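Just one chain is shown here, as C-alpha cells, and it is the form predicted on its own.
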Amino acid sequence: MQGVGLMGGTFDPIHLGHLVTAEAARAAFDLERVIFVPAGMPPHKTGQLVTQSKHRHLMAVLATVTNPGFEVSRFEVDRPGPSYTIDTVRHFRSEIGPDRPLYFITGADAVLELGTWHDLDGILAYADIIAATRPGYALEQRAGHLTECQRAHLKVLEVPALAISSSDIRRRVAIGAPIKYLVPEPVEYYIARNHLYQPVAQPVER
C-alpha cells in the first residue's frame, strides 16, 4: 500500500531546495502523493515578519502543479490558531485511514529541535518523520536527544546538497539580486509581480 508524504513549512517563498526533497522522499519511500502544507500561523516564528498565507499558498500550487504526484493543502491557511503539527498529522492520519503509511517530511535542522516540538509523541503515534539530510551529514549521531521509541519512527533520506534557504532567497529580493534557478520561475514570477520582500516592512499576518 503506497504511503503519504506531508511536506510541511513556512515557504516563505517555496523554493527548489523543497521540491527536490519532496520528490526524493516520494521515489524513496514509494509515496503515492506528497501534500505541501504551508503554515498558517506559525507557532515558531512569532513576532517575526511572515508574508501572507494567501500568497505563500499560491506560491507553493505554482511550483507544485506540473507534478501529478504534488498536492498543495490549504489546512493549515484556513484554521485559527497557531499550526502545530500534532493538528496537521491527526487531521490527514483521519483522511487516510488507519493502515496507510503517513510521513511528515521535513529537514535534518529541525530534527535537531523536535525535543521542542509541541507532542512529538502524539505526532509520532500518527506518522513517522522523514529527516531530508545532505550527503555526509551524520544526523543519527546528533540526535542523542531522541529517546530509543521516538529515533524508530525517523527515517534519514539524502537529498542533493542544494545549499537553497528562503531567508537568502528574501534576502537577495530585498537587495535586488537575482533568484533565478533558486525557485520555480512562476514564482519568480509572483514575487516580482506582487512585491514581495521588498526592502519596506511588510504586515505580519494575524
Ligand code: NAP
Given for the second form:
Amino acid sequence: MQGVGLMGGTFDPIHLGHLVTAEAARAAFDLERVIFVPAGMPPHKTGQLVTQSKHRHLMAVLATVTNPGFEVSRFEVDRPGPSYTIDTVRHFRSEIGPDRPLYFITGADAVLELGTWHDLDGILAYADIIAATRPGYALEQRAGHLTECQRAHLKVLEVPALAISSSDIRRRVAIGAPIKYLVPEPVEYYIARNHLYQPVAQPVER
Ligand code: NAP
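Go ahead and give the structure of the form predicted together with the named molecule, now that the form predicted on its own is out.
Time for the whole complex; same chain goes first.
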C-alpha cells in the first residue's frame, strides 16, 4: 500500500532543494503523493519576521503545479494560532485512514529540535518522520536526546541539493544577487513582482 508524505516547512521561500527533497522522498519511500503543508504560524518562530502565509502558500503552489505527484494544503495557513505538527498529522491520518503509511518530511536541523515539539509521541503515533539532510550530516549521532523508540520512527534521507537554503535566498534578494536556478522561475517572478525580501528602509537622519 503506497504511503503519503507531508512536506512540512515555513517555505520562506520554497526552493529547488525542497522540490528535490520531496521527489527523492516520493521515490525512496514509495509515496503516492507528497502534500506540501506551509506552516501558518511556525510555533518556534513567534517574535521572528516571517513572510505572510498567503505569499508562502502561493509560491508553493507555483513551484509544485507541474508535478502531478505534488499537492499543496491550506490546512495550516487557514488555522488560527501556532501550527502544531500534531494537529496536522492527526488531520491527514484521519483523511487517509489508519493503514496507509504516513510520513512527515522536514529538514534535519528542524528534526534536531524534535525533543521540544508539542506532543512528539502523539505525532509519532500518527506518522514517521523523514529528516532530509545534506550528505555526511550524521543525524543519528546528533539525535541522542531522543529515546530509542522515538528514533525508530525517524528516517534519514540524504539530499545533495539541500545546500540551497531559504535564508540564503532571502539574503541574496536583499542584496540584489541572482536567485535564478535556486527557485523555480515562477517563484523568482513572484518574489520580484511582490517585492518580497527587500531590505527594510532605514529612516534617514538629517
Ligand atoms: P526551520 O527551523 O526554518 O528550518 C530548519 C532547517 O530545516 C533549515 O535548514 C530549513 O531549510 C530546513 N527545512 C525546513 N523544512 C524543510 C523541508 N520540508 N525539507 C527540507 N529542508 C527543510 O524549520 P521550519 O521550516 O520552520 O519547520 C519545519 C517544520 O517543522 C514545519 O512544518 C514546522 O511547523 C514543524 N515544526 C513543528 C513544531 C511543533 O509542532 N511544535 C516545532 C518546530 C517545527 P530552509 O530554510 O531552506 O527550508
